[in-house]
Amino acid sequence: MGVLSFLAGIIASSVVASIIAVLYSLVLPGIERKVQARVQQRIGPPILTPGWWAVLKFRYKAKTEPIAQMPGFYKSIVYLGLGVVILLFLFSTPYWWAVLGWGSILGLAGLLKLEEVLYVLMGSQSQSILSTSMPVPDLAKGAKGEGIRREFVEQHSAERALKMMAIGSIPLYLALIVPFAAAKSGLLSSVVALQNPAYSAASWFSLPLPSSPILFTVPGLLAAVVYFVGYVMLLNEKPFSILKAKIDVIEGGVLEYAADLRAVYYIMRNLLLFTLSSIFVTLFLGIPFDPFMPLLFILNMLLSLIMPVALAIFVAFSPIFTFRQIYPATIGLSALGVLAMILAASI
């Protein structure tokens, strides 16, 4: 009976949490764009347009068949990505903390790294420009011979995604470790218990607040800065938007996703925007997204606005970095993350 009740609880919590997260995440890009526009002294789009209406618009557009090395696999990548981000979010919610240790630093970091790999696969699979093949030979003197295909822009994006996966995202993973180092445990439950001891004994309609948030410590503050910049990197936003810089790779590996495939990609990206923000609130403030504690998950959602708003302000003033600027930025942030880890472990 205990196993059945646990399974019922985890299924119910997963369904409720996923629905709330997806619906809420479709509002966040509109808030982000509106804040960014105000900073740049523009009006900006209606709040529901970049998220809700963009998804609905692409959902009902005429379908296209992208040209790829493995078309079925190429189209399935966005669905796989959506599934990965949903699991990433669910692993940060309390009901999953007891499942095979997935609610841990290993579970979160593993899924984040898998999400990064998907961009490499997207770029390396695409073999078309806007669903049109490019078998046109370059007959200019000294160029490649006839019959050899030109290189596609998505392949440039795949190479850049590989570099970002190997180097650019290191700061976020270092920052992710800091709360676990402070708790002397690899489990999310221990991190939350350290900051919010009242949560374990709270009822469904109570609002247990943290007594000692990691964010308000020196290592927590340093790690928060590093986490935010890593957050920008994982979302491929300026100044780290080299994967999809419109001046040369034109949206990168996601260029060929149109109609319902692009709608799924938008849901995946927007959900990642919220998931990384919600994980930050859970790890650094000790306020988890508990789908069966309304006041607590609403507070988590409200505090999760901090990251998208900060992102909007940051992007409004940012250029686009090349790897010549990304590498030293990554090294500096990684050093700051290591310092935060050492301080957290010594507390």
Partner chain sequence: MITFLRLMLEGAYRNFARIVNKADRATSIEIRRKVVTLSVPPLDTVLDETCIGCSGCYNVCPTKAITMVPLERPVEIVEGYMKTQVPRIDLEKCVYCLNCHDICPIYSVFGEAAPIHGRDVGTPHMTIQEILKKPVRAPPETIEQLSKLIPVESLALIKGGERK
Given for the second form:
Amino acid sequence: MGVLSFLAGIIASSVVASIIAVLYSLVLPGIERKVQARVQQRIGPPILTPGWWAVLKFRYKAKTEPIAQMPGFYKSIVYLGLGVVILLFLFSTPYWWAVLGWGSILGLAGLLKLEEVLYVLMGSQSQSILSTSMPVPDLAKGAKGEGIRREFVEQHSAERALKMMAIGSIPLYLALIVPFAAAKSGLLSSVVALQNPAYSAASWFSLPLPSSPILFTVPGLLAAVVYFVGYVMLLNEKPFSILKAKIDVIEGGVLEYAADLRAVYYIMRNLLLFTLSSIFVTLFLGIPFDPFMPLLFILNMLLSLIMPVALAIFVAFSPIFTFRQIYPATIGLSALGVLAMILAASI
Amino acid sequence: MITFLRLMLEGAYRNFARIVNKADRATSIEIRRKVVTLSVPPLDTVLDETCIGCSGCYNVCPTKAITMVPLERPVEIVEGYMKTQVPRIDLEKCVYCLNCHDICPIYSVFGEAAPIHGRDVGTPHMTIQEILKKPVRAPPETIEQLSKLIPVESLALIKGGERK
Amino acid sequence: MSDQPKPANAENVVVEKELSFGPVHPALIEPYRIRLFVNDEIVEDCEINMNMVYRGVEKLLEGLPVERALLITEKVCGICSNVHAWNSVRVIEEGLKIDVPERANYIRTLTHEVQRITSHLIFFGHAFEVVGHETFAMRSFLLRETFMDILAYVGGNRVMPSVPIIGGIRPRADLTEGLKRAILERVDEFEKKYTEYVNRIVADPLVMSRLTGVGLLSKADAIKYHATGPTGRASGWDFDLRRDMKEYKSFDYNIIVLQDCDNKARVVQRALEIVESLKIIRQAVKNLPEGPVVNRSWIAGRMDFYTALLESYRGELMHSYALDGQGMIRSYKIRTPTPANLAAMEKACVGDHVTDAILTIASCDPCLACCTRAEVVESGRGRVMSDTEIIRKYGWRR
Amino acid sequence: MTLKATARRNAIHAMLFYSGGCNGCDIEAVNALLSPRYDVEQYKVLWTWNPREADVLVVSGIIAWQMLEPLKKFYAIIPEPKAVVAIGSCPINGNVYKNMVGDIGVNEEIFAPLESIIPVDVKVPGCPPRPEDIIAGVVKALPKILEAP
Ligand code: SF4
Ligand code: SF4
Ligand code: SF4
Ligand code: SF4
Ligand code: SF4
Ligand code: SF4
Ligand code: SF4
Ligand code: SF4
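Please move on to the form predicted in complex with its partner chain, as the form predicted alone is already shown.
First the chain shown before, then all remaining chains and molecules of the complex.
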């Protein structure tokens, strides 16, 4: 009985949680764009346009075959990506905390890493018309660089993704460790229990508020800053958008996704945007996304707005960094993260 | 660093106002209204008021983009000269070469602001009666050249013969 | 890395791969192609292919009555429209010694400087798009609207004001009292916002870290590769044709020369030039002499090749033609600033990251609408044919 | 109104293809995109540089021969339904470069009008058209996209 009801609970909670999360996350890009537009002194698009309607519209576009080395594989990567993000999100919801110990720092970090690898794969697959295969006579007689390997911009973006993987996500992981270090446990459940003791006993309609959020301690604050920048890095947003910078590699590996594939990509990206900020709220404020506690998950969703809005403002005021700036920035941030970790462990 | 901090604080205040309160928004609401109602007016290419209906532009246009449409009620501009038609430009044929602008008498011959221009001309600050009262400054060669392009009854006006 | 750029053609340079962008690409606001030869992320060599917009303007101009030429020369480019129109009439005016009323000269200069500001603000917009800073790009385009409005008031069109004609300016572009007042008011308003904008940029550490020390073009290189206009002046080469132009004799302004040689210098160079342009605009409006705006008592006759040089927004612009007995154009030649800067751009971006290299190219303000040229190297005789010769020999088709 | 049409009407991705005009139109289009005064995004038009994402292809310029092949390729890879907006008199009739004023015959170096290469849905005349004309042109291209299956 216990197993069955647990299974039923986990399936129901997963379905409910993912549907709510996907629908909600598609509102975020609109809010992001609107905030940027306001900063830029203009009206900006209606809030549902960049997310909701765009995704729906792409669903209704004719399917086209991407130009890629292995089109089938290339197409499957984006579904894989979506799957990874959904799992990532589910792992942060309470029902999954107990499953195979995945609701832990290892589960989260592993999935995030997998997500990053996908960008490398996408990049090395895609071969859009926008660079090497553009029908212009490049290798006319007398042109420079004969016999040199010619690369697609997406492949260049894959190389950049590899570098970003190696260095770019370190701050986020360091920041992730902080709450776990403070709880002296690797499990999400204990992190939440530490901050929000009322949660485990609360009934479905109540709103258990955290008593001692980590965010309001010194290491928590430091870690939050680091987490935020890591969030920007992981989402490849400015200033860390080097692997899909519009100014040289345009969108990198996702360039060739069209029609429904692009819709999936949009969902994936926006869900990641939401998931990471939802995880932040869970970890640093102790308010998990519990699909069966309406007040609690609404609070989680509302608090999850903070990160995207902060991101939008941040993006509006920052240029794209090249690796010349990214290396020092990551090193500095990692140092900050380590400091936060040490402080957290000594609480 | 100090200046940067000061700018940051000032900027934070101003941008907060921008985000929350739509402060100093620069989007033109006028244009927005025109676009959403799909009624962006085309540029005023011919100023019917000042045109004297001479067909100079009609004759000179290299792409035959101009047609002369008869006026419902002809206007007597000066004694003995009726304006019976005004040009209309088909913008899809026009190449904006400004030949019409340059040949238009109100511009080329008298050297005043032109009522017709492939593009917007701003506001000509005169009436046609005033223009015609001024002495004519066209050299004879110009009139000679023009006479190949324009109807005879208008030519008389340029020469200034019949004018009282 | 950027401190010691490697020589482009040195033997020991390892080139791993080639990356190419364009002609349709967000970093290039118009059609051209960049091929970067990179090693990891570092650019070792670069080729810019500008031959994307061949329209044959010089050929089209041949055989036209000279007063018609103006309408085509203005459409050589939508950024420098006034420059081309002005310089094409300066050729015949100086060649045939046609008097231009002083009032017309003032208004021409005014239009020129107004368009210089719009052009420099496009540069800011473009440069900041390439830096990735959308907000600054938008702010600069917003500031630019002031001057687009002024152009529209003066000339009737935002982009192609068609102000100069042979012997003066089109009478519709004459300044009325109301217009003069409006221009002064808007210039004052602009200056306030603009100062704030520039101060904000210069104080921004993130943006400045992208600009400083990248894209070095030493003075020696600038001279060697004939960098012209702001690109050369930002590398310490004090060269501005406005010094020699009689139209500018009656204005008081400074010529900005910076010594920093990097992308920051090229941005600041243009920022400061806008301030000088504002001075000229104010003087032109305040001291506008009375009198006629066009001299129509000229007759186009035979004229030998005459070359007029003008300091356009990106450097030296040359127009040159001859007239036959009926005043028809023979052999029109245009040499625009951007091809001259091209070699300098290719040089300046060597040794930087790919993303920085594209910024460096943008910071030289490339715009190639005007500068497509066809050249055929006749291998047998080892000489370069000009486009006119090519067309004569091979006809229109390639 | 069906969900399909609503979705399509509420998110239009437009892409600019400059095929060799004088820059005038390109800059005005970029102006429409980047100047807060015009701000295309408020009309639910999102500018993109990726043909795979685009619905509306905005073409400016006279189509010089180097740009002919890229133009055809770009048009081909935009997923259906798609619309083409020609801005400026360059793609509409070749402008002065088509050479109607001189005596050397028609300029064969350029491939205007655009209609002879790809189907054109909306023409926005002007040299250059004002940014608001360009925006209105893009919005006018909508019915074709809405009605597509
Ligand atoms: S001479 Fe007469 S007909 Fe000719 S352009 Fe002038 S007004 Fe028109
Ligand atoms: S500007 Fe247009 S209407 Fe006028 S002459 Fe030229 S083509 Fe004809
Ligand atoms: S004199 Fe003749 S050719 Fe010259 S501008 Fe006047 S109408 Fe045109
Ligand atoms: S040339 Fe001028 S006056 Fe004559 S019909 Fe045309 S617009 Fe009217
Ligand atoms: S070089 Fe340029 S301006 Fe000259 S004819 Fe060729 S395309 Fe035209
Ligand atoms: S094309 Fe002519 S003008 Fe331009 S750099 Fe070469 S030689 Fe000089
Ligand atoms: S240099 Fe640039 S702005 Fe000037 S005419 Fe050439 S393309 Fe236009
Ligand atoms: S229509 Fe006019 S402004 Fe537009 S590209 Fe052509 S010549 Fe330039």
